[in-house]
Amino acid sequence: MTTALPMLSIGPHSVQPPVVLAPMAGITNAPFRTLCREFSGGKGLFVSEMITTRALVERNEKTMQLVHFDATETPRSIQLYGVDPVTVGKAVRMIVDEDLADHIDLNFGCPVPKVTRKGGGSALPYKRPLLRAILTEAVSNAGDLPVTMKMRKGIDDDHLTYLDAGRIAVQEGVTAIALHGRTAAEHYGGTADWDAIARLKEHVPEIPVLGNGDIWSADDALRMMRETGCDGVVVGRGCLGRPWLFADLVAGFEGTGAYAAPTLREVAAVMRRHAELLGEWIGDEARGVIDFRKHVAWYLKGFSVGSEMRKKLAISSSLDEMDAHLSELDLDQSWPVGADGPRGRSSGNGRVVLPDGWLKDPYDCSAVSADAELDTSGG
């Protein structure tokens, strides 16, 4: 007897297996999405890094590069950040009119101070009328494009918003919701609350709910779906320096069990290709290698590579220089036991930077400043 594979529907788009690459600023650009898609065989949904609505409407040069998709990317998925409903509506209409994407995701989950201090990201759902207004503008201007949203549990444990936000999303015509099982105050620290994902799924059975948080392996993704009943998973930090995780996710959902265990030689080849793709995308080899530097530690995690060599790779400025350093590694090392697990920032901040008076009344939106829209992308 053949078991049907789970499939996620995002409007007219079928995502099988139900796996989504989380938008990550400075990470999920076109080169990284290309690597992840190649490993998955094109299966899954791969979202752009966060795009600010004001920068898009004003046609900021960097932003216009970020919303450019490779011809092989389908569906094209853009994540938008905005605080002003009118600007969000204009950005969505621009995407529709100029055929810039096939799917729009809205960011209500970013916990970084430069976003929350403006009332955006994970701070915004606390203001229920503002959240509703933004969703109304987005959905009404999206035409046939599906609109989804990604959020956190709330600002902190005393100001949880995800159930109210989920109900508002359903009422306003949002197609699907992704929940990161942490508050903004937790940032990426501690353990993600998968029980919250299950509660949200029970609360909004009308639309798909995707779970996010602490997915470091394909087995984690399968376990999340079993334990929470969610309709799909969103993978963020788990694929940092591990784009082949998407091959594992496909294998896990398809039941082949053929998980990747690359040698250092194979990892080095992926590193080299990643840097090369960045250079081609940016239009400058040196800038591409420099942009790649932040990925070095993630790729090498668990391997026996001395600190001096790690430093050399992290300050490389050309592909030739990078090749020379990679050739000096013990490339025959097998995949290290315990190499999976947390990568990137993992500590909780404990305090969320908010606009003055933000928490006084969840229905009073007067604390939203006129300059709340960020004017640059990638935050």
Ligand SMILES: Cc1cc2nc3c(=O)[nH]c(=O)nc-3n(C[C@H](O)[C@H](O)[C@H](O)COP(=O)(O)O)c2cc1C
Second form
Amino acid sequence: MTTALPMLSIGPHSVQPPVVLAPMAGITNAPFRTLCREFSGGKGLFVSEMITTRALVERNEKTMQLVHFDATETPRSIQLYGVDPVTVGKAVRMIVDEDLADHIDLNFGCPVPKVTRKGGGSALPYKRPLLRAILTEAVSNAGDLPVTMKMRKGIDDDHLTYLDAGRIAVQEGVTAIALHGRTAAEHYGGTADWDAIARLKEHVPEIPVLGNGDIWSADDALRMMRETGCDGVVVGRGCLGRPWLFADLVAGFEGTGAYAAPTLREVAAVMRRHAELLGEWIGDEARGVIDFRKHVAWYLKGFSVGSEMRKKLAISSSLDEMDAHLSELDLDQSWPVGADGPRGRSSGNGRVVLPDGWLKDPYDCSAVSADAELDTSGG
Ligand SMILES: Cc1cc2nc3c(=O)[nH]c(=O)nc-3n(C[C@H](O)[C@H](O)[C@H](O)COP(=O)(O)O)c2cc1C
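Form predicted on its own done; form predicted together with this ligand now:
Once more the chain from above appears, this time first in line as the rest of the complex follows.
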């Protein structure tokens, strides 16, 4: 018996299987998205790292590079971060007018103190009128482009916002919502609360809900779909140093074939290609290899590669140097047991830094600071 594949539509874009690469600052640039997309055979949706709306409308040089998509990328998904409704509206209008993307995602999940301290990111949905104003501006300027949003459960367990935010999103014409099942206070610690994803799905049956948090394998993705009733999954840290997880996700949803278990030789070839793509994208081989350094430990996780060699790879500054070090490894090693588990950030936080008096009144927006906007993207 064959079961129908779940179908996800983000506006006019059908995403099948319903798998989305989570936006990750400093990671999900065009080279990394391209790698993941190659492994998925072009299936799925791959979102850019967050782009600050002010930096975009001011045409900041770094930001203009971050909004670059490879010619093979379609649909093009840009994630925006902003706190000022007018600036968000202008950024969305610019994306439409200049044909910079096919889909816009709004980030309301960032938990970093420099953002929440000013009432931005995951602090923002607490101020319901501000959230509504940003969504109104975004949707009304987006024309035919679908606008989605990504958020956390709330600030902490005593200040949950996701159900209210979900309802506001529906009222304002948002196309789909992704929920990371943690509060800002939890940061990346503990376990994502998938029950919250199920509750949001029940609360906003009108639009697709995408579940996010702690998907480390294709089986996790299928389990999240089953257990929460969500319409699709958003996968972040599981892909770090493991872009072939997208091949597994497709295989898992389509019920075809075994999951990837690359040898170190195959991993080394992906590392080489990732570094090369970064160099091409930046327009400078050395800077590409330097940017790649942050990925080395993730790719090598679990393999027996001595600390000396890891260090050498993590300080390489040319492709030739990287090649030389990679060729010295015991490349016949098979995929390490346990390397499919958690990776990337896992720390908790505990306290969310907020502007004075922020929690007093969810409807009073007088404490919102205009400089809660960041002036650079991807941070
Ligand atoms: C390095 C890193 C950068 C991130 N940057 C962003 C970002 O720019 N925008 C965003 O909405 N979420 C960002 N996130 C959060 C992820 O999109 C995702 O919600 C989170 O990692 C939980 O999903 P996971 O358990 O699959 O990793 C980032 C996470 C990490 C680890």
